[in-house]
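First, one chain by itself in structure tokens, the form predicted on its own.
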Amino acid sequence: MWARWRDALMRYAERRLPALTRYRQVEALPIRLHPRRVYILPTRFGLAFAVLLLAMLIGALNFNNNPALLLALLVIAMTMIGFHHCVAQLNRVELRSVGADPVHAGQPLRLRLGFHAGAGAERPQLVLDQEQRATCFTLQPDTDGKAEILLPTTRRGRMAVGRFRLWTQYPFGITWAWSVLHPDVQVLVYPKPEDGAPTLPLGDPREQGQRLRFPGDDWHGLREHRTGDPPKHVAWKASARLERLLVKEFADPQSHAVMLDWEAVQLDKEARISRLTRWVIEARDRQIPFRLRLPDAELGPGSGAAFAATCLRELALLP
């Protein structure tokens, strides 16, 4: 209940106070917190704590209690003092660097946040969240320290990595400190591999390692001489001895890749990303060399987890 009464005030004023939203743009990296965009708002906590301070304070008043009139003001002071500490948590605080490995369309991808504290004392308890997503660090002062954060993914390609809000209830948990950081990020996700596709098109293996590419640079052999062939490659000491014109054949044996071709595949456009992804990831795990041909581009040939990647980030980035 509480949760939702905040989000609605939250939206209420952002509505009406464009200053609480003029942090919310995305910005480059570094980001850097300072107390003019750092909001602190009492908890449900702080609250009951303040009426129940206000009672106390008037209960003395009234019945002249100097003692318990001067323990009231005490505790108000140390509230007062609990007020900047929550907000100095957060303050010089720096985002520095954001990034994350890529995975493949549906699986959650694990973004790595670096932070930056300046000088100072220690900052616990610092609340990261997206959208009921949170993870709590501490920073130790003037070091760096990371948080990282699961993120859902649905669509193959860039995905921006969103806003964050970074808040805190430390030290007394009756305020609540807050500032939003929106960096100008995006990481990449992989299409996702299809279930059940058809196991890697190896071809025929009796035809491996005969194909040839003629001319080449590898000696092959000796033919019958054919109406333009060049002189300096007629065989003589060998058209002599046959008695026939005869001329040296050079050839390069055709590379053994696989190839995953994209027209060969009939399918509509995400079908066929899906189905090749699957067989870039198969040929990756079985150390298969292969090629990629896409409507735009040939990858390969070339066999490992680097080349696949690269395969792979092509297929995610198709328009």
Given for the second form:
Amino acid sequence: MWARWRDALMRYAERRLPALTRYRQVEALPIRLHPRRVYILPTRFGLAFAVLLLAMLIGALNFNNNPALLLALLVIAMTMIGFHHCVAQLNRVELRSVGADPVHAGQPLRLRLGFHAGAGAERPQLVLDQEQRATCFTLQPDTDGKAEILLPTTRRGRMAVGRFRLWTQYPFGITWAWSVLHPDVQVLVYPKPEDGAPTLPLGDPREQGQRLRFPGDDWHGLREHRTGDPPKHVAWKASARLERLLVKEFADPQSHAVMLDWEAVQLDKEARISRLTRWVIEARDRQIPFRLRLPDAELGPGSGAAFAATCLRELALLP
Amino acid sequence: MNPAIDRSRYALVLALDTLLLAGQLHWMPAVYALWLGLLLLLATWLARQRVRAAPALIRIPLLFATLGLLVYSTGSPIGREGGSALLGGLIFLKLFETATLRDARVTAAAALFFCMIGFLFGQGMLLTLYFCLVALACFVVLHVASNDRDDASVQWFDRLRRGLRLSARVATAAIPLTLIVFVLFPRLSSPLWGAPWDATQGKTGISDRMRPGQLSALWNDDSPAFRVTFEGAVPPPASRYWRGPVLWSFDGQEWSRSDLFRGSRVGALSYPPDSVVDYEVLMEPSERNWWFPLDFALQTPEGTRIGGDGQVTSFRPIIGPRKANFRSAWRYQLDVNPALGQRWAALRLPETGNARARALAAGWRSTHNGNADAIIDAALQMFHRDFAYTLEPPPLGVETVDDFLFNTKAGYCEYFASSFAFLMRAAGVPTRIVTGYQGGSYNASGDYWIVRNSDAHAWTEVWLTGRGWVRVDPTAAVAPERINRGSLSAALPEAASWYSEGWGAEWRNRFDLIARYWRQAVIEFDAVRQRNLLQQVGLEDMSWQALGGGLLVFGGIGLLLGVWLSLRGLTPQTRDPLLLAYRRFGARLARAGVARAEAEGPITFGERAAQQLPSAAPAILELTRRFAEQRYGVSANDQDLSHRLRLARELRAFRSRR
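Structure of the form predicted together with its partner chain, given the form predicted on its own:
In what comes next, the whole complex appears, and the chain from above leads the way.
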């Protein structure tokens, strides 16, 4: 109930008072915070604390007890200076970069936000949150600091990272200073791979062109060691140079690269994308060269992570 | 949402409560303070057992035990002492249910309030400083407990140090604002509500009852009762009697005041003009209504009245330090013709009891044929001959007067005054007991006299035909030096403390002087003093608008000053001599007309400057090149310090000629 009212109120405020909420709109990086866009309010504890200070003040005045008045005023003055410290925590903080490794829809996206605070003292206890997810970090002076936050993903394609709140209750927990960061950044979300999809359509060699059958007799190349590889295939010399296990791979040229054809999958659109995604992943993991034919593009043949990433990207961005 | 408290933060809360308790010992009943200390130990022990929120099975009995001890030691949970002790008890009980950081913050806030409570019982400078330090500790706890989400990698010691440093910095920065607002904040000319206690509850100072053995509690109390500044000549030591409550009624055990003379007026009073002194009395808060003017007060200040027996009372209890001007005559004749009833009241005795004393008095009466002077003389001689003055007399039985006169024969002023008055009344001489102070010590550095609670005294007045009420001090018959030297410790070496003589006394006097300045500057600063102070700086108009405006303007300045002071270290700063020297070099060039743009690197800037200042171009280029090399080049990590320092020196020495 309350949340709904608040949201309605915020929407109204944003519509009618752009000046008030201007900093809630998307902005290009870097976003630099300055006092005009850092807001401050007492915390709930701060409100109770204020009542206590008022009681101290009135009590001291009433009994004309000057040492008590001095103490009350000292505490009030410290609290007021604390407000400025709270705002200064956020002031001049700069959001310089936002990035993430793409994930498949449905998986949480680990968003990395790069901050910079300039010179001065360290800024502990900065909290970055978006809805219920929050992360706490400390910025060291003159050093780039990173905050990571997990965002849920639901659908493929470009996703705006949305609006973040950077806030702090430092130093005394009496006040709460915050600013809204809405970077104009979109991250890519790959389509969700189909669960229980049919295996990769290795297809007919005559139609599909050059294909390799593993294992074979001809030298094919080196690849990362996977569990189950026979030890006699390990390429010891090459492994020693690279400090990881490589195995010699032999394959027979059998056919052309696998064709992952949009037209060949008879499903509705999203399911089709989902199945192709699964196949691309599978091909990537099995190091099988493949081609991907989409309604208005054809990629490949190719293999490896980079090619697969291109394919996944195309799939994600399909209209 | 509300994170649990960890070990190190809980330890800080325990430490805060320890500081808090230490600051409240000055008023707390010993039993109760001891109990709170025990609670603290118990909480510490539980915390070591990793139990921070104790089960109700422990908490509820502790609550009842605390309440029971509260009622036992303070009488009731209502009133100043009881209420304060209750708050303190709750804060300490909170230790047993402190499970989250929020609890720690609540404790810190309550501790701040409890610090203020301490000022209801004493307003000394040291106490104020101490409580300001405790307030600082409260902020440290607030700071440390607001770190809900602080990462665990931070060591608790670093966290404490960070909190301490920040709180100290903020507190220092808050001082100007505090002082400005303290001076300018509008004071109430009259309280909104009354004091939370009534006058009869007071503990310090003289009481309106007297039972032999009672004043001894005061003799251990070296705190000042009041300070006196004489204008002109000072009366001789043997006449420095400070008159307090006058006791008329005796019930066999205890002397008390009588309501008979409360409303009556002072009778006929005559005095030689050369015995009149004017002086100013600065009373410490006693929570009672009594002033102690020099015997006998002629003029009393506003807000007080003088009773028929010469006791000066104020209309309101003295709960804060109060200052007043008096005029007294130290030689006088009072009530040559006493009011009806006074003589009668001064002769009353209980029907029975103390038979041997009665018999002795009856014997004197018949021997001396009712001659009052002779009877007094006989009694004083008896005291002088057979009695000893001691501060640690043996206890008395039920028949106090008989026991003292015929058995123990040793005591101090109360014993002598009480038995003397009894003997006189039994012999038919009207007598009353006066309590108050006698003597006082001189503070040369401040030119005032200080009368301490340990100077409390009791003496008698007898009514003699044709001479009125005459002061007779039976103690003087036994220990004349007690009266003539004017202070207890001077008379009785056994009552003297190491600090009351020699260099100790000197330092004590100095400290008392500081304490007096503290009184004048801080404690007594009220609406009137505020107005006077502001008039001195030309603010005649003391309307609340003017005061509020001044408060806003000057308070704002104070706040800005504090913010600047406390945030100063948080803005960029460097101590690298090379960088500082280069900045100076840049400033020199800027003065010569080439200012460095913010985004401009040193080399680009150097080239531009060389172009614009051809005369200095070689030096600029050379210095810039070397600077860039030292700061950014491969050799930047080089440990060749001498080279860097030489370069810094050359950068500083750079002068451009236009």
